[in-house]
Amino acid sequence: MADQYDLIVIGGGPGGYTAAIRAAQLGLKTACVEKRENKALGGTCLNVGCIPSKALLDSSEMYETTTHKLARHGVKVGSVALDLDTMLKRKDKVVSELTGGVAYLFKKYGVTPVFGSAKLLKGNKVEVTAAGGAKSTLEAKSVLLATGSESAELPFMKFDGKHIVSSTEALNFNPVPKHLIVVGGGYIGLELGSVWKRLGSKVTVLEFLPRILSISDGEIASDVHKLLTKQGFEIHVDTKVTGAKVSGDNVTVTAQSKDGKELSFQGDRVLVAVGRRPYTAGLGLDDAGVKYDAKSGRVEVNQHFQTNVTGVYAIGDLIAGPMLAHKASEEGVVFAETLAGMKPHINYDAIPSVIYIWPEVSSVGLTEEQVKEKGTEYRVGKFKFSATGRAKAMDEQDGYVKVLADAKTDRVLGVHILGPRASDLIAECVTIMEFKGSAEDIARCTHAHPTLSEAVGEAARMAWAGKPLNS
C-alpha cells in the first residue's frame, strides 16, 4: 500500500522546500522528494546556484578590494596571495550550512524527506526510485511539481564538464582560468565572469543580441557594459557563436559578427550561459497527462498553479515568469496557503531582480522601454550615487537610481538601481509598489543620513517634484 500524504512536493529547491514547510506549518501531512544524490536539500539555488556563486562573488570582491582599493583608503598591505583552495572550501561550507538548515526545518515542522527520482503516476501517485534502484510509491490528495530548471545547452557546443561547462562546473574552476570565454551576456555569465576576472582571468563575453542584459532597462544595460569594459571585460555583442573545438587544454570558439565576418576566440575554459530550461526529465508528465509547452518546456497552470490534471500543481521555473528563486518561494507559500483554505496573493508586478556584479544591479517593475511600449505618459527621476555623502565616504560612486512614475497619477511604474548594495536598496521600492504607492511616497519617507538609500529618495523626488534637493 502506498504511503499516504495530504501533499507530495517533487523537488527540494526554494519553491519546493518552502511550499513543503508552509504546508506542514498549516497542518498538512507533507512529503518532499529530492533526487540530489548527496541528499542535500535546497535545489540548484542552495547547492550549485545562488548561494555558492554569491559566496565566490563576496570572496573575490574582498580580493579585488584588497589588491586594488585599500590603498586609496590609506590601508597599506604587503604581498597579497590568492588561496583558491580555501576560497572554494569556504564556498562549500556556506552551502553545507544552508542545506543543513533546510533539513533542520523539515525535521522541526514534520516534513518527510524522501530521497530518489520521482515519477508522476496517474491518480496522484508518485513513484520514487532510490539511488540503489529500490522503488516505493507515495500517494497524496495533492502533488506539487517544483523541479526547477537546468542550464540550456547549445547543440553545437555540448558540455564536457571541463573545457566547455555550465554554471555548475564554473563554480569550481581550479586553477583560475587563464582566459574564460563566456557565451551569453545575461546575469549568470556576467556574475561568474566577474568572479574569475577578479581572481585573474581574462574574460571575453560573446552575446548574440545587440546588448548584454537584454531584459534589463536599456540605459542600465548600456552603463553596465561601460563599467564592465572599464574593469577589463572584453564584450562582443551582435556576435553569433557557431562552434567550439577543444585541443589539449585549449578551446577555440568560432563566431560570426553582425556583418558576417568570421571571428575566432581562443581560451582554456568556456562557460555557456545562454539561459535555463524547465527540468522535467523522467518526471512522467506525458504518461500522467500533464500539459506543457513542447518548445519552452513550461508546464501550463491556472492562477492557482493547478495543471490540467486534478490535484497536480506546478510552481517556480516550471511555469511562466522569471526564473528566480524568490519568485518560486513566494509561489510555494501562496500555493500552500491556498491549499489550506487561505486567500493569499502574489503580485508579479512587484518581484525584484538582482544582478550581483559590482556595482550591483537591481530592479522592480517596468523598464523604460516597456513603459514606452504601453504608451503610458511617464516621468523619470535619476540621482547619482556620487552626489551622496555615504557613497563618497565608501569610495563607491559609480551608478545611480532611476525611478519611473506615471505622469498623471505619480504611481511608481518601475525602479532600476545600478550601484553599491543595490540588492538591498530595492526592497524599499518593492514595498512601495506592493502597496501601489507613488514617487512622492518614496520621497516623503525619511531616509537616514548618510546612507545609500538617500539616492532612492532623491530619485523619487526628482520623478515627483522635478528637482532633487542635493543636486
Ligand code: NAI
Second form
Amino acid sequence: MADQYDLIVIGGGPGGYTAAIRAAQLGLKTACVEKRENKALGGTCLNVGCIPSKALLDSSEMYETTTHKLARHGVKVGSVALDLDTMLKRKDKVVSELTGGVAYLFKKYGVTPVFGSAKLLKGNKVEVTAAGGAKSTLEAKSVLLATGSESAELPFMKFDGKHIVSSTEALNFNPVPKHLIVVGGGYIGLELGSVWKRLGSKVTVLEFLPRILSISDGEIASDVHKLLTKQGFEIHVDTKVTGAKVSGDNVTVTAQSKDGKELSFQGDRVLVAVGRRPYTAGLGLDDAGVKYDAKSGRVEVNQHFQTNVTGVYAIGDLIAGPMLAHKASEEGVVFAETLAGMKPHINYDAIPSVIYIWPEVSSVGLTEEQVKEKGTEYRVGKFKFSATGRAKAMDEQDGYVKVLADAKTDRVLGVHILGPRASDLIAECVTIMEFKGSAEDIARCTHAHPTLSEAVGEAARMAWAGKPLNS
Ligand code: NAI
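Given the form predicted on its own, state the structure of the form predicted together with the ligand.
Shown next: the complete complex, the earlier chain at its head.
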C-alpha cells in the first residue's frame, strides 16, 4: 500500500519547501520530494542561484572596495591579492548552511523529505525513483508541483559545461576568465558579469533587444547601462548572437548587428543567460493529463493554483509571472493556507524585484512606460542619493529614487531605485503599495537621519508636493 499524505510537494525549492512547511504548520501530513543528487533542499535558489551568486557578489564587492575605494576613505592597504579558492569555498559554506537550515525546518515542523525523482501518476499518486533506481509510490489528497525552472539553452550554442555555460557553472569559474562573453543583458548576465568583472575579467555583454534590462523602468535601465560601462563593461545592444565555436581554450562568438553587420567576439568563457524555462522533464504531466502552454512550458492554473486535474496544483516558476524566489514562496504560503481552509491573498502588483549589481537596482509596481501605456496621468518624484548625508558619508554618489504617483489620487503606482542598498530600501515601498498608500504617506513617515531611506522620503515628497526639502 502506498504511503498516504494530505499533501505531496514535488520540488524542494523556495516555492515547494515553503509550501510544505506552512502546510505542516497547519496540521497537514506533508511530504516533499526532492531529486537533487546530494539530497540538498532549497532548489535552484539556495544551491545554484540566488544564494551562491549573492555570496560571490558580496565577496567580489569587498575585493573591489579594497582595491579601488578604500584609498578615498584614507585607508591604505598593502598589496591586495585574490584568493579565489577561499572565496568559492566560503560561497559553498553559505550554501550548505542554508540548505541544512531547510532540512532542520522540515524536521522541526514534521515535513517528510523523500529523495528521488518524482513522477505524477493518475489519481494523485506520485512515483519516486531513488538515486539507486528503487521505486516507491506515495499517495495524497493533494499534489503540489513546484519543480521550478532551468536555464534556457540556445540551439546553436549548446552548453558544454566548460566554455559555454549556464549560470550554474559560472558560479565556479577557476581561474578567473580572461574574457567572459555574456549572452543576455538580463538579471543573471549583469549579476554574474559583475562578479567576474570585479575579480579581473574583461566582460562583454551581447543583448538582442535595443536595451539591457528590458522589463525594468527604461530610465533606470539606461542609467545602469551608463554606470556599468563606466565600470568597464562592454555592452552591445541590438546584437543577435548566431553561433559559437570553441577552439582550444578559446571561444569565438558570432553575432549580427541590427543593420545586418556580421560581428565576432573572442573570449575564453561564454555565459548564456537568455532566460529560464519551467522544468518539467520526467514529471509525467502528459500522462497525468495536466495542461500546460506548449510554447512557454508554463502549467495552467486558476487563481487557487489548481491545474485542470483535480487535486493537482502548481506554483512558482512553473506557472505564469516573474521567475522570482520570493514570488514562489508567497504562492507556496497562499496555496498551503488555502488548502488548510484559510483565506489568504497574494498581491501580484506589489512583488518587488532586485538586481544585485552595484549600485543595486530595485523596483515595485509599474514602470514609467507601463503607466504611460495605461494612459494614467501621473507625477514623478526623483531624488539623488548624492544629496543625502548618508550616501555622501559612504562615498556612494550614484543613483536615485524614482517614485511614480497617480496625478489625481497621489496613490503610489511604482517605485524604482538605483543606488546603494536599493535591495533593502524597496521594502518600505512594497508596504506602502500593499496598503494602497500615497506618495504623501511615504513623505509623512519619519525617515531616520542620516540614512539612505531619506532619499525615498524625498522622492515621494517631490511626487506629492512638487519639491523635496533638501535639493
Ligand atoms: P532575463 O529574462 O532577465 O534576461 C535575458 C536577456 O537575454 C533578455 O534581455 C533577452 O532579450 C536576452 N536574449 C534572449 N535571447 C538572446 C540572444 N539570442 N542573444 C542575445 N540576447 C538574448 O533572463 P536571465 O538573466 O537568464 O534570468 C532568468 C530568470 O532568473 C529571470 O526571470 C530572473 O527574474 C531570474 N533571476 C532573478 C534574479 C534576481 O531576482 N536578482 C537573479 C537572477 C535571475
